[in-house]
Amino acid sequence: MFRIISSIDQASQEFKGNQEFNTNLAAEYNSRLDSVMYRLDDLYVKRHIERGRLLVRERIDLLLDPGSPFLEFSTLAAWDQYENTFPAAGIITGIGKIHDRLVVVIANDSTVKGGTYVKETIKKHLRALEIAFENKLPAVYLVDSGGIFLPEQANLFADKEHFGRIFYLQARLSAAGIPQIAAVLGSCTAGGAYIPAMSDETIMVRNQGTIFLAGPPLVKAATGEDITAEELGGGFVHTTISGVADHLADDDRQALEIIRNIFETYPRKNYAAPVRSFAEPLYDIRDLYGIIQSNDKFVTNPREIIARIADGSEFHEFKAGYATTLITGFATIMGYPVGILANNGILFSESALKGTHFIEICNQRNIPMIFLQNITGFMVGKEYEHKGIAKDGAKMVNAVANSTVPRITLITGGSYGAGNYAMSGRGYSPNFLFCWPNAKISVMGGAQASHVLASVKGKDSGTGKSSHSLLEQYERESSVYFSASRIWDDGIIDPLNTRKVLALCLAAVAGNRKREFKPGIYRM
């Protein structure tokens, strides 16, 4: 392949200005991340430690192979909601390795409202199950939850994507032959009892883990029976009387070791092995802080990004001289072949046709695709409408929607309008979607939205809001933290971790089976 030759001048004022701006953005992101992950001053965390219990991330560390990476999803879920009383939405999800086999981990954090579920908790749990199902990855549940957060029950119980969907997806995983292992490390109440009951094997911790459809207070109210939690549904009961659980552990550590022992009995299938040997990029990934434009009116050169994430900085570009606002081509990332589609400006008809062509090639060759999304949308105006940009854009949207190879999307800047869709946005079910701290997502920019509404309705848009307040609303709602809080993505990542995150995602999708690519009708 051809090597990308970087043209970045690290001594320039532009580079230094970008570097300072993006360093500060990353510092702000990491500070918010730390405030969610490390809550040692939290009263409930202190009580948990005083009881001799392991914190949720300590449990995950003991579960996974020592020193192996853990790709955590949606750490900032529920950020700036519920008065910030649900850090990480009370649940930790992600991908890690057990005996060198990739698994999806779903772990309740009982220091957050007793591990109960709000809307974002359910959404985060469901997303992790979808990732396990799509990528044929075993699921491990570290259960320590009081079930639904009752004050929010109307938003959690009865609809399609509410609490019951968890067990629906567990049944689908089981039918697909995807292993599921549960360790009950604390409370497992009401509907949550079905999580271990629907798993292949279940471990319970003696005098700590409990499983019951109704706890002692509800049993007392319903039947008048006085009974302790341990007598009703403790580990001894379920491993010797009911048969709901299969293994009894003395403590968290032993329960986690039993999970690891179970994985040793599975046929070995290493999803994490790269397809071939690889060379590191020629350029330092730390350059990205100086490359990412601090002013979103300027386009970040996608080739400079690719040069810092692709093996050997090698990139076999497809149609390099045609429709240059969309960069397409082939590379490898830590040994995994990929097709890359990267925005280099607004999408024209030619860009959409080039993208459609490239997507078809990747599907025919069974090569996963990475979308580097930084897009203001499709070009508008009389000339472009007359040339048929709507039908050409529809071809690319059609190709993305019907693509059968794995897709990984990284939002490296703006994500606006139909450009979000064509570049494999959340609505198009990419296998993974991450954002950089500078990312913004909305139907259009705030200034454009204010202008459109003002031109239609005058100064008062009919929404009861001035142009200024609407602009503030768009700025707030397009923020990457607004997106992360509502789990519109799988998490924010520091640009410096991009190559590692993409490689782990590619390892996760490596077990996907090839399916025939059948796009719909292209309007010619």
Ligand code: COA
Given for the second form:
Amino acid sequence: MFRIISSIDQASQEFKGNQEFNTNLAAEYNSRLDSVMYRLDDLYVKRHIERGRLLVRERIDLLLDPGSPFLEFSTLAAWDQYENTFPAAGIITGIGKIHDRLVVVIANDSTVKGGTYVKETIKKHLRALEIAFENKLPAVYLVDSGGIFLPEQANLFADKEHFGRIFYLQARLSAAGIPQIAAVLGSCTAGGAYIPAMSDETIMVRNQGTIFLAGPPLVKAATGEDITAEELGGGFVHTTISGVADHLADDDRQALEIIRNIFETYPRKNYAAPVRSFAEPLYDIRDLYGIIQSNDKFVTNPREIIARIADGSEFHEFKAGYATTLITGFATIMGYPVGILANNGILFSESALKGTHFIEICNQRNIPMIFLQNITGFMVGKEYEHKGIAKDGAKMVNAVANSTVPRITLITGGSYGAGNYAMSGRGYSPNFLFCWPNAKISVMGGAQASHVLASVKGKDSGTGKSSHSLLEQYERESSVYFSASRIWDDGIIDPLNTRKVLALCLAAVAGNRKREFKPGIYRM
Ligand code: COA
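Could I have the structure of this protein in the form predicted together with the named molecule, to go alongside the form predicted on its own above?
In what comes next, the whole complex appears, and the chain from above leads the way.
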């Protein structure tokens, strides 16, 4: 295969400027991550430890194979919302390995408002179930939650993507033959009771886990009955009288061990090994900090990125000399074959046609696709409209939407306008979507938006906002943290982890079966 020869100059001002910029971005990202992940000064965390309970991340560590990676999703969900009182939205989700088999983990953090659910908690939980469903990965629930965060009930209870959807998806997973195991390590109240009740096997911790539709105070109010939580729905009751749970554990550690034992009894099916042995890239991934452009007027050269994530820096490029603003080609990442589509400037008609052609090839060969998205949009102007750029963009959108092979999207820079769509944005249901800390996502840039609004409304933008405040709004809303907080993606990743994250995603999608690729009508 063809090897990419890197052409960067590490001594250049440009490289050094980028390096400083991206190192600072990574430091800011890592400090935000730490503030959410490790909250040892938090009173609720202290209280939890005093109660002799394990913290949610300790539980996950004990659940997964020692030393194996955990690909965590949306750690910065709810960031900068609710006055930052819902770190990680009170729930940890991700993919890890149990006895070398990939599983999706969904674990409540009861140190965050009793593990209750706000909008982002539900969205994160549903997204993790979707990942389990699409990739046919078993799901493990570590339950410790007070259910719905009651003051917000109007945003949480009755609509399609609200709390009840969790159990709907659990039923669908079950019917699809996807294993689901729950351990009740704390409270599991009201609707939440259906999480263990709808799982294949459920473990409860004695004198700690409880399952009931209504807790003692509500029972007292409703029927006058005086009863303790343990008598009403403790582990002993449910494993000996009601049959709501199946295994009784003495503590968290034993409960987690029982989950691991259950997985030993499953046939090893979904974890596909890499297709071939592989070489490391020829170039150091740390160079990426010097390569990612700090100034969005310049395009980051996608071949320099690929040279640092592809095995042996090998890239078999497709149509290298044609429509060069979209780079397409084949590589392997840690032994997994992929087709890569990477932006290298604005999308023209020709780039959209090349992309469509390449997507068809990947579908026909059953090769997963990686979209490296860094796109300001499609070309505008009379010449391009007359050539029919809209119908060519539509072909690419059609091909992406109807693709049946797995897709992984990484936003490596800008994500603006219809370019977000054609390059497999969130609305196109890629199997995974991650962003680098420098990513920016919005319908268009702030300057363009304020120009458009000013011209359609006459001098005044009509929004009552000065163009300055509109610029500020766009700046804030296009931040990658704004996206991560609202779970428009599966999380921000440090560029230095890109190869590892992509390989884990490729392992996770390996269980997907090929379905027939049938695009809709291409407007010619
Ligand atoms: N809605 C809103 N807030 C809730 C809540 C709920 N369902 N459950 C707990 N909280 C809040 C508490 O008010 C408290 O907030 P504060 O410290 O800011 O005042 C915080 O979460 C921690 O709760 P606390 O009771 O101190 O923690 P705990 O670990 O001792 O107990 C629970 C946790 C979940 C067992 C207990 O709070 C509880 O039983 N909650 C009610 C559960 C319920 O009935 N849910 C039905 C919803 S469908």
